[in-house]
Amino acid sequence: MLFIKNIKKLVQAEDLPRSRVEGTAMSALPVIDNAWLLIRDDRIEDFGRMEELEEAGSGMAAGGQIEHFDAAGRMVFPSYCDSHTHLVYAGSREIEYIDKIKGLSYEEIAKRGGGILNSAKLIRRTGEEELYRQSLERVKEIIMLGTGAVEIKSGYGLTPEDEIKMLRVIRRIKETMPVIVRSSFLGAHALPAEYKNRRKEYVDLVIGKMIPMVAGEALADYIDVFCDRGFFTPEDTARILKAGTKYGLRGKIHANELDYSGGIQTGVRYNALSVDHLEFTGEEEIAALLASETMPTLLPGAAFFLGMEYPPARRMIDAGLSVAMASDYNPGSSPSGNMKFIMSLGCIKLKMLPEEVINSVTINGAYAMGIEEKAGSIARGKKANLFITKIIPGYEFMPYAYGSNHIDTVILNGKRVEYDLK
């Protein structure tokens, strides 16, 4: 057992567990002051004040070995749960960072053969053995910044060998590290060169071949389209989402970053556990989320990246909405899985207050990965992944303080976790 006492403030911890926040809700935050947190094996079994210590005691000393930890007035934070990655890579994409300063778009950097077919080139001439190295990195550093659970999803592959060749890395993390992870098969992310002009022969590809070959080795969790402008019709999504949930993947859908694009209502239509972006939303769209049970999942690090406008998520919140808040950790449009530099701009550039932004990279953020019961908060049978931070004023340091990495120890099933990052 682990037994971390005198810390100034256990952040986010529920005696009864919530599956969600939402609207008002979100601008509170359950936190205890000068608390202790009992952990056993891989689970969080107790915590409280340290006044009512020795109310707990005779269930801490009937526990057996104990290993103490005094956090001296640090703050416990549950892990960050990042619910929109695309972190199995192959190399990068710098040069295209260079002509996005020149003033090229996104949607023209694609139209030349770039963006998400530049990654599909590279994933192409990678094997699976360094594309897991390289990958492996990545789980390391965003493990070491406070992520204790992450979806990844596939979509550079855009062939069935390589969609697979993704899938499998993704479960080969799952396997070796101690992060939760949840997979997504994306494989209409965008359209091969090869089938320029021939979408509904690639769409039938995806839903002929790839799910299946997909589901037949149990590869991912969910399914995920790129429904907007230039890429995936709702129609097209409408038939892949309904080809996924035969197999049991339920829908994520990447929606409304380029425009009002239909996404949103596809997803809410199909039963998507999220909709991904929504820099693009407008009453319409939220009337369609607030009758749902879809997670809106916004990703400002790709606005930030990109130079692009920001979703409302002001208005979204003032409309009564649950929010959660992504990195979209890719090598084209945010390079970067630091979930706190997401908080941080959840509140400079969303306007969200802090219990607000917390609540959308904790609970929330579970709840758009389907892991609410086990993760995204301090509560009593849930996996003991967390954060002791270094000593800082107040939980809202975290998202100020952007530049600065405010994390002393992290723990994940309950363990010590520690790497050296080259």
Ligand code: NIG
Contents of the next structure:
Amino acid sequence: MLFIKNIKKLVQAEDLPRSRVEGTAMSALPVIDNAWLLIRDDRIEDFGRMEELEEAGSGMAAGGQIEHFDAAGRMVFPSYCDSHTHLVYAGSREIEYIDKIKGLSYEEIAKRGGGILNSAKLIRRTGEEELYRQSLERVKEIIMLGTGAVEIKSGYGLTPEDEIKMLRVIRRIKETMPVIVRSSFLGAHALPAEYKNRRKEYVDLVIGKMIPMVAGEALADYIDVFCDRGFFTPEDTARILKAGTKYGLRGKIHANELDYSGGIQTGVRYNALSVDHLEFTGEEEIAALLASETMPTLLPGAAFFLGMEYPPARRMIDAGLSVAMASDYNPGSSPSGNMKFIMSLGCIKLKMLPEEVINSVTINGAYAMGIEEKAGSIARGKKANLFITKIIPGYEFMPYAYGSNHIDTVILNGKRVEYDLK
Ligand code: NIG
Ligand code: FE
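Would you mind generating the form predicted in complex with the named molecule now that we have the form predicted on its own?
Now the complete complex, all chains and molecules, led by this one.
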């Protein structure tokens, strides 16, 4: 057992765990001042106020060996749940970054065979072992930045074999790393060069061959489609989501990043768990989301990196919606998995309050990846995935001090985790 005492603030501590928070509730954050936390094995056993420690003492004595940790005025946060990443990829794309600086748009780069197709070229000539090795460094990096749960997508293979290769790497990360992992099959990420002008045939391949193969090896939890201008249409998306449903794969889709693409409505119609990006969200899209169980997930790192429109987070929350935020960690539009920086963008660019951004990267992020029952807050019985901060004045300091890490200790599955990053 691990007993952490003298916690200045125990952030997102829930007596009655919620599955997500929405609307005005997003600006409230349950926090216990001057708290303790008890971890048994890989779970959160109990927590409370230091003043009331006497009562808790008897329960603890019955529990056997206790390791003590004095937080000495530092804070405890639940680990971030990063519900949207593409962190399994080969190489990098800083040359396109330079093209962007010189004025080319994301879509122009994609049209020239750059972008996602560039990553597809690289991944096709990278072996599974090497892909695992490169991806592992990114996983270690985000763990040390406070992430305790991560969703990872395929989508740079774009052939049955290469998509399966990516998904096997994701599975191996899940088996070997202490972080909670969910995987999404994103065969319809871009039209591969060999299917140029044959979009329907490629969608047929995704549906007829890839989905059954992926499901046959139980390699994915969710299914994703890049439903946007120049990529896949709402009709393609509907076909793929329907096919996924037959295999128990719920949608988590890319929508409305480049235009009012109809992606949000399509996702909602097929009961997607989340629709992500949402830079182009108007009243109609908000109305569709309000009547749904779908989590709107914002990825401000992509808008920041590409210098594009930000999603209207304020309008969405004020209309009563839940909002999650994720990193979108990928080589083309957001080469960073730093969730603390995502919180800063949420505050600075999306005009969300510190409480709202913390809710969006913890409890709502957990919902957006279907793990709200075991992660996303400090609650009895949930996984002990959390971090202890350095000495900071208040929880608002985390999104405020955007360039520094401020994490002292990372605990996953109830154990301290440390990596030497290369
Ligand atoms: O979420 N929008 C589509 N996919 C990724 C970008 C992938 C890439 O450029 O490599 C995204 O931004
Ligand atoms: Fe993405």
